[in-house]
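Take a look at this one chain, the form predicted alone, written out in structure tokens.
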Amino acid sequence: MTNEFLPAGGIVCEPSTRPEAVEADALVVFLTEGSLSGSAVDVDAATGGLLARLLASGDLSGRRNECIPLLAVPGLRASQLVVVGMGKRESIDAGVVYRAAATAARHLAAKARGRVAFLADGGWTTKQVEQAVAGAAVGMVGQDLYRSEPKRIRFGTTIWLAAPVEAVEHGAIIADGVNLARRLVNMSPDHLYPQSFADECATIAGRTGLDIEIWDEDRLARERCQAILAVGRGSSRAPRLVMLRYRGAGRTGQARQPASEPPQLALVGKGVTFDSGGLSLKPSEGMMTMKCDMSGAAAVLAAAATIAALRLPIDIVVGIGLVENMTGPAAYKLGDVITARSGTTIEVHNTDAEGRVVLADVLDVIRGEKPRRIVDLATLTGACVVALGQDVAGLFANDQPCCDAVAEAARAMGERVWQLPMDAEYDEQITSEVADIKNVGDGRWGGAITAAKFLERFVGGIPWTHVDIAGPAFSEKPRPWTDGGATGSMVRPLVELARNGG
């Protein structure tokens, strides 16, 4: 059973601000780089000199996520107090404090609380007090979705002190989405195929007001989405495609105003639940995580959802196209000519290049839809992991203003974005003898770039930006401030990007 954006009583705000009259099994305190500021001066005040004393001897230094418990502290009506870096003052931003937080969270939940206090420091801004109130509440949830005994346990109550009680609330409600994000990849791909997906599309669009339409294999035929029907033959789990519509332009207090013109901002997810590689089959190690090629279609609609919890006032559209990759005796075949929604015409030279295959015709219904700009999220290529590693998105854009909002919007939030070149030459390698266009370009080089030229055809014209998301939409490793698995990659940055009016 899902739990995103239910009415949360877990996460609290406390007017007091003192650190000795809070009760609780930990006091999360955050650290500066060699030197004590903001809330952390209080605390050692009401210690003694503790944290002073530890700076001095080197046993702190506030060094980025250093993450340093204090067991029955002199002073502390708390069991701990856990000291987090936060690295430098100067450096501080939105990302340094999520993680931070994230990181105090992510220890603390090895084992059951009751209760944890979390001490927001006086100086920062009200976007990084809800960054961190997120960052908390996603570092306690682990992967663990299918563990009989988990690894992490959320806290039965998460206590805010000197924090906004708005700021708290909005950071609840980004959690929510980012965890949505994290569990539905988490996902076995044996409970999340294309149409298990839209019923969670569904769930979270009623719990959020979001409007919906699920188009099945028969309206995807009379909408002529051919493309998505062929990605999609291999498998007795049949395609689909979710619209989710979002009218927050024109809010009045909580009244919904009609949409009087296009959205300010169309978002498009790649939601291929799982990806065998078709005929061009797979190596096992490389088809093991390939339950997160759907990344993309869980961001955008984490986003989409977070964006209508918060009530922005902004319009917005969101198309998913969600579909497993398999080898029945139906699948499509290279060679094969596939008439797109639009009219182009693909040859497959490879059915392992299947996401741009989908996203075609997302896209193409998306621009019926006439959005002021369309960004779109994808785990598309392996290319874009070894051009960036697994730590940056790529970028790809038509549109300068659009992809630097993108990239703005990615950096305010900590997450590391970076534009590779759309030059016109790179369109003669995805240029077919026999069709319109092929699936991939020429041999294996500039591949994720090919793949954002194939995408570029179906925007017609739209300001566009693609985000390949292959590397930092799943981590194989824990971090000091989330497990191992699925990230969120990209979800708190679209919810900025729509704050800043798409």
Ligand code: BES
The other form holds:
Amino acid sequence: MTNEFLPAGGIVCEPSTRPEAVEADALVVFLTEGSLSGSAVDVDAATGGLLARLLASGDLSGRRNECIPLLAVPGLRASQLVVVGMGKRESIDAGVVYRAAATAARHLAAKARGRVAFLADGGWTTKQVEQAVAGAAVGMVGQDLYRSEPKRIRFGTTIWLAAPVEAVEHGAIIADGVNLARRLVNMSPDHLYPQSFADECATIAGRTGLDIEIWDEDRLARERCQAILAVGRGSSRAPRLVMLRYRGAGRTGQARQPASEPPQLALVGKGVTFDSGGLSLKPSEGMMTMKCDMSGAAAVLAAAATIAALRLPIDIVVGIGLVENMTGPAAYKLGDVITARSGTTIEVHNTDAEGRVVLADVLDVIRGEKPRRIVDLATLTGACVVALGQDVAGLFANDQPCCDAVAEAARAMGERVWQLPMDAEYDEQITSEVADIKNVGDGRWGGAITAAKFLERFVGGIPWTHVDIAGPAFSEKPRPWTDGGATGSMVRPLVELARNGG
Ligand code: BES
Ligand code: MN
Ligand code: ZN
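Let's compare: the form predicted alone is above, so bring in the form predicted together with the named molecule.
Let's see the whole complex now, leading with the same chain.
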């Protein structure tokens, strides 16, 4: 079922092979809008000017994610030629090629295919080749975990032509990361709960060489993580906290940091394996997709595993808070006052604002590691989806350079983010009459910001960025480049952030 971070193979490079000589079930070529360029010129020549004729007749345009299969093309040994559009040459970036490759792969994966060859575009940078390879390997995987007849079937072998070997290897690893996050989010919440998520972490840590620590309920109590424990009390599945560590600093020449040196980057993930809302119960429509409420946790696990598999020269620490938010007899209640690990007291006004309560303790644990920067990922608020829509993640920060680094990494990967304000005035909304703070703002306006303001209380002034992925983490509808369900949002940007040094 899964081949994440196993030496699975399945993706090979044939740098010298001419496209017309490739024996495959399909050959994929990338086309720019307007005129023939890059590797499409070679395919056009090999096919006696076929692409130029179809462009002239308007049967091909090269528009973004246009995907046109041409069968039995004279001059090619491949059984079919798939032409996929990338849009205008000047607007091509790593995100564009990732989605174009995924579009072609998704189309072809509707049937079993033995060998599928992709022809890298001669105009691509190494990073763009890498993201095309990743996109192709993500696009052929759907949300078929529990279907007797899968809608997508992975190719037997993917062949990359005219692509540097290292870019193909890296692209395949990055795809493993994205597909890992997607698989975990797509799993049934009856199978993925705090302990089984922690087990998944242990498996992946073992494969990629991450150090792992799993805190069970006894350890959480000894560590005074009363906020995590409170949210978990309504469930028969006890909460867990997972810490992952990777030490890669000093890999490329620089002196290895002594073991006591704090990590450059900390990643924190919200892992609510199911969010019923608790006693502030969600209506059925709102609850339907709430297995996705551990997308932040899945993204930081997947990013850490990818960073380790790529052996990036950075030290990172990861904290994941795993809880099921349910309504059992011991469930936390409205009016409860919780003393979080930091000593801050929290008055509960709404048990459905549980993510921030869980993250309060995880952030406090991570703060103790003294990282240079903290980035947390959470499907935190519906208000963020109201503000920015389903395709854009919200950014909130106490430090502009940290926020800019996250935004730049997302931009480089073609994932949309937008920063929202964090003015001090919003703090007044989370003051409580009976405790230090309450877990919701006054009324619903600015709900994404008041949630971020709550988190800010627990980072102790360390440069920090909160990424609200409630919109982009999960897609109810399919897109040209992906079936619906988990998207793997922010995995590639986090890897890019680590590549840029954190
Ligand atoms: N997990 C939800 C947020 C969410 C909404 C994620 C839609 C993905 C899609 C979160 O725990 C939640 O319920 N937030 C509440 C907060 C409110 C009670 C202050 C919300 O957004 O309604
Ligand atoms: Mn909730
Ligand atoms: Zn939630």
